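Listed next as structure tokens is one chain, alone, in the form predicted alone.
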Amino acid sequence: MKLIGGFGSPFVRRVAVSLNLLGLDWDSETISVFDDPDAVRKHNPLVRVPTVVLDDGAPLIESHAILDALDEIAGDTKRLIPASGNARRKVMQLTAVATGAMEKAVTAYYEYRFHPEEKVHEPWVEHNEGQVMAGLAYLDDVAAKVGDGWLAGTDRISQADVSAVVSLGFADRVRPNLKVQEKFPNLAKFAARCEAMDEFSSVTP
């Protein structure tokens, strides 16, 4: 299968890390939706990344739906989101918090990337940055409680861990003014442990 999109996108990167953890065979195709939209459009009418193209040519779009499909492909013994029950709800909850923080960091970053300086709306940036900080603070509290374990209390790494680590790393890279590594030391320590794994380090931005 083929993953379309650059690892600078947290949504692309969390799919890439997940593919590695699931042990699936895949290739990367780094395409910018701004520089070459038609190359993405032929697989995804929304012209968004990540997009995954399966070996039979069928496309998967939107990272949450892609991750669900990849879990199914990999099978129950490898899946990163438990199939049912309390464990599934816990992983999904933490993944949602991490993903929400990613989304808000993207929004704050794009305000400066795509608007001229005189058009940047600072209160909107501050609102989104506040949501980034709230989400990461929540995950930091969870990281403080689990110690050397996994965030959702699972017996192995889950999508909650992947998304939390990717979210922190992205916020640190595009909103350095927030000083997230310094302000969330428990999550930063947890992330450093994960980032040392080949599954993460091989797909750094």
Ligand SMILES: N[C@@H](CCC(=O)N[C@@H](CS)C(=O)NCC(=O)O)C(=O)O
Contents of the next structure:
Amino acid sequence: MKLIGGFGSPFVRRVAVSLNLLGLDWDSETISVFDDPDAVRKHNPLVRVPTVVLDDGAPLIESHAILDALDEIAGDTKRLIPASGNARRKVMQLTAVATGAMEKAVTAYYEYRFHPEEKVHEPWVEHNEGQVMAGLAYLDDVAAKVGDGWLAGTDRISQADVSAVVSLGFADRVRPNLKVQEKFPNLAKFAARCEAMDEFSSVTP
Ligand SMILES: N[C@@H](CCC(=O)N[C@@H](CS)C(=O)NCC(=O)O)C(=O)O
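May I ask for the structure of the form predicted together with the ligand now, the form predicted alone having been displayed?
After this comes the whole thing, all chains and molecules, with the earlier chain placed first.
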């Protein structure tokens, strides 16, 4: 299968890390939605990444839906989101916080990238940055208690771990003013442990 989008996007990167952890065969196609929209549009009417194209040509869009499909393809012994019960709810909850923080960091970043300087609305940037900080603070509290374990208390790495680590790294890169590594030392320590794994380090922006 083919993963369209660059690893600079946290949504693309969480799918890439997940593909590695799930042990699936995949290739990367680094297309920018802004430089080559038609190449993405032919698979995704919304012209967004990540977009995954399966070997039979079927497209998968939206990282939540993509990851759900990939878990199913990889099978129950490998899935990163438990299939049911409390474990599933816990992983989904932490993953939602992590992806919410990603979304808000993207919004703050896009405010500068796509608006002329005189149209940047600082209060809106601050609002979004506040949500990034609140989400990461929540994950930092969770990380403070995990020791050598995983954020959702699973017995192996889960989507909560993948998304939290990718979220912190993305916020650090696009909003350096927030100093997230410094402010969230527990999450930073946990992220460093994960980023050292080949599944993460082979797919960096
Ligand atoms: N909710 C989407 C978010 C994807 C997203 O925001 N992708 C960005 C790149 S980081 C994108 O394609 N931006 C172009 C656009 O939305 O027009 C997901 O989880 O896949």
